[in-house]
Each structure stands twice: as C-alpha cells, then as structure tokens.
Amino acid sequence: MTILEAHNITKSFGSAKVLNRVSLSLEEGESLAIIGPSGGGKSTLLRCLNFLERMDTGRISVRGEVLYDSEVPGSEDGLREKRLHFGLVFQSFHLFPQYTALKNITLARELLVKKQPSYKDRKTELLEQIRSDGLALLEQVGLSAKKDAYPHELSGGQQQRVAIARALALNPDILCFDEPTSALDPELTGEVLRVIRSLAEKNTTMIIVTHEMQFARQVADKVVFLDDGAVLEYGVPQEVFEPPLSERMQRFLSHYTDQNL
C-alpha cells in the first residue's frame, strides 16, 4: 500500500531555488534514504514533508488523503494535526533539558490526551497507559535503566535514542530522520544506526536523510539522490549504487570510498 505520495515539490528562499519539482512515493513498511551533497536540499525536503517549511508548490498525500495541495485554497489549515502523521528526529536531539528521559517521551502524548472529552473521567488510566508505553519504548531503544536520567546525564547517542523513542510515542505513519548521526562520534553513531536498523527490520515506514552511504545501501528499500534541489537518481539501492552510475553520482560517491561501497 502506498503510504506517501509527494508531487512536484518546489521551494525557494528568496531567489535561491532549493527544491525543484521533487516527486517521490513510499510504500508502507519501506525505508527511504535521501542522500546527496551538503546544500542539495535534503533537509529542506524533509522539513517540507513535515510541514515545518511551507513549500511553494506541490502536493502531499498520506494513505490517499491529500494533506497539502498548493493549488487548493485553504489547504494549510490544521497543519499541527497533519504533522502528527510524521515523527521527526533532528540532528541535535532537541530534548527538553528539564525533563527526564521518560518524561521527554511521554510529554507530547500527555498533552494530546488532555484534549479528549473523556480525560477527566479516565485520567489515571490514560496516564498509566502512556507511562507504560513510554517504558516499553525506552526498552526498545535499550535505555530502560535511564528512564529517570536527565539529558545532561546522557551521552549523545543515548540522547538521540531517547529522541527516536519520543518520535515513536505518537505512533506516526512515517518516521523521519534528519542526519541522525551527524552530531555523533563513530562509536555513538553505531549505536543509533543499530536502533534504526532494528526499526527497519520491523518494517517501520521511514525516511532517512543520511550521509552514511553503507547504511543507506544495506538498510534502505529505496534511495533518492538529491542534488541542487532535483532528484537525479531514484530507485532500489542496487540501481542507485551499482554501475553504470551517472557521472554526478560517481563524483559524489568518490568521497565515500572508505565505506566499502
């Protein structure tokens, strides 16, 4: 089942065109890796898909429902609710420093459940379920023992794993990663990539902006190569990474020869 369809997304900042008619689709349970040089539009594309940036033109559908269409007046209404289709893990963790690891994971869901008409009558039951689910997510990312730790007491890799659990807490249709290992050293990078790999093995639908080429080749079901805001390569990893490659793709991958592509 096609879970995401994005058509002809364009985005400019002033006179600089950052995305140029980008289209892609994603099936439920697939992982899509977005690769390309710095400044090629990867993070901007992800932010447009999450409605954190307002695209100039384009259409986005999730599960057949049009969430945004630049040609339909008023299509930006309710963007906060539309963002709930996506969970986003940032480069720099963005955990709340005043809350424990568990509270960082449960907070958004606690705020949402308070809006339910039955909240007052079922408060204890609902909050206990949210806490139980939060503890299960901490166990999933290997951090059960850190539930009461504050962000400053966690390593970078541990903070990023909490951020992943937090994104999963709202049960998004699509989990998105924006260079999730760029702020980590190689040892900590490995622990985060192992969590993402385990999610892929469980058929979690994901979009991963990454500079980890070997990881993209081994884990992703589809790969997009984005350069100067345009899709230059799009397909399964074997199509994108194996010869014959376009000259631009060859030049890009030449910087990653140490990753045994």
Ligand SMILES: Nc1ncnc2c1ncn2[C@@H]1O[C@H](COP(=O)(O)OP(=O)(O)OP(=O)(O)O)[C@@H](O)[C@H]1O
Given for the second form:
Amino acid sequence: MTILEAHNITKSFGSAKVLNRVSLSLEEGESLAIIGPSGGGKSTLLRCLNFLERMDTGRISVRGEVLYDSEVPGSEDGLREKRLHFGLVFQSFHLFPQYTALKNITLARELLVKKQPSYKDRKTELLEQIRSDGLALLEQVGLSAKKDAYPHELSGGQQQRVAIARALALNPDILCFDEPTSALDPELTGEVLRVIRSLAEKNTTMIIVTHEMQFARQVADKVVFLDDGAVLEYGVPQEVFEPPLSERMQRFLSHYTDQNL
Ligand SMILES: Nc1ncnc2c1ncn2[C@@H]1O[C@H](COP(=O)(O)OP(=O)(O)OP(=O)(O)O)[C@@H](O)[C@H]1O
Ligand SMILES: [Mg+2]
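Coords for the form predicted together with this ligand, given the form predicted on its own:
Full complex below, order starting with the chain above.
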C-alpha cells in the first residue's frame, strides 16, 4: 500500500528556487534515503513533507488522503493534526532538558490523552498504558536502564535514541530523520544506525536524510538523489549506486572514500 505520495513540490526562498517539481512515493514498510550535496534541498524537502515549511506548489497524500494541495483553498487547515502522520528526528536531538528520558517519550501522548472526553474517568488506566508503552520503546532502543536519566546525563547517541523513541511514541505513519547521526562521533553513530536499521528490519516506514552512503545503500529500499532542488536519481540502491553512474552522481560519490561507500 502506498503510504506517502508527494507530487510536484516546489519551494522558493525569495528568488532562490530550492525545490523544483519534486515527486516521490513511499510504500508501507519501506525506507527511503534522501542523499545529495549540501544545500541541495534535502532538509527543505523533509520540512515541506512535514508541513514545517509551506511549499509553494505541490500535493501531499498519506494513505490516499490528500493532506495538502496547493491548488485547493483551505487545505492548509488543521496542519497540526496532519503533522501527527509524521514523526521527526533531527540532527540535534531537541530533547526537553527538564524531563527524564521516559517523560520525554510519554509527554506528548499524555498531553493528547488529556483532551479525550473519557480522560477523567480512566486517568489512571490511560496513564499507566502510556507509561508501559514508553518503557517498551526505551527497551526497543536499548535504554531501559536510563529511564530516569535526564538528557544532560546521557551521551549524544543515547539522547538520539531517546529522540527516536519519542518520535515513535505517537505511532506515526512515517518516521522522518534529518541527518540523525551527523552530530555524533563514529562510535555513537554506529549505535544510532543500529537502532534505525532494526526499525527498517521491522518494516517501519521511514524517510532518512543522510550523508552515510554505506547506510543508505545497505538499509534503504529506495534512494533519492537530490541536487539543486531536483531529483536526479530515484530508485532502488542497486540502480542508484551501481555503475553506470550518471556524471553528477559520480561527482557526488567521488567525495567519499571507498571505505565509506
Ligand atoms: N529558511 C530559509 N530561508 C532562506 N533560504 C533557505 C532557508 N532554508 C534553506 N534555505 C536555502 O535553501 C537551500 C537548501 O537548503 P537545505 O537546508 O534544504 O539543504 P540540505 O540539502 O539539507 O543541505 P545540508 O546537507 O547542508 O543539510 C540552501 O541554499 C539554503 O541556504
Ligand atoms: Mg539539511
């Protein structure tokens, strides 16, 4: 089943066209890596998909439901709810410093559940469920022992794993990562990539902006190569990474050592 369809996304900042008619689609359980040179528009694309940035033109559908269509007036209504289709993990982890690892994970759901009409009557039961789901997520990212730790007591890699668990807590249709490891040293990068790889093995639907070519190649089901706001390559990794490579792709990959490919 097609989870995400993005059609003809265009975005300019002032006179600079940053995304130029970008289209892509994602099947349920697939992971898509977005690669490309710095400034090529990867983060902007992810932000447009998540409605953190308003696209100039384009259409986004999730599970066949049109969430936004620049040609349909009023389709920007209710973006806050529409955003819930997407989970987000950024390069810098953005955890709430005043809350423990577990609280960082459970907080958003606790706030949402309070809006339910039945909250008053079922408070204990609902909060207990959220807590036990939060503990299960911490276990999934290998951090059960750190449930009561505050962000400053965690390594960068651990913080990022909490951020991943937090993004998963709202059960998004699509989990989006923007360079989740680029603030980490190689050892910590490995532990975060292992978590993302295990999510891919569980068929979590994901979009990952990454400079880790080896990871994109091995883990992603599909790869988009974005350069100067346009999709220059789009396909399974074997197609995108194996010769014959386009001249632009060759030039891009030449910046990586063999070890990193
Ligand atoms: N809010 C903004 N206002 C103006 N220009 C912006 C804004 N955000 C991004 N840009 C420009 O859009 C272009 C694409 O930026 P973007 O951050 O999407 O690139 P990227 O592919 O994510 O790069 P990197 O690999 O360095 O993260 C760049 O030229 C950038 O300067
Ligand atoms: Mg970026």
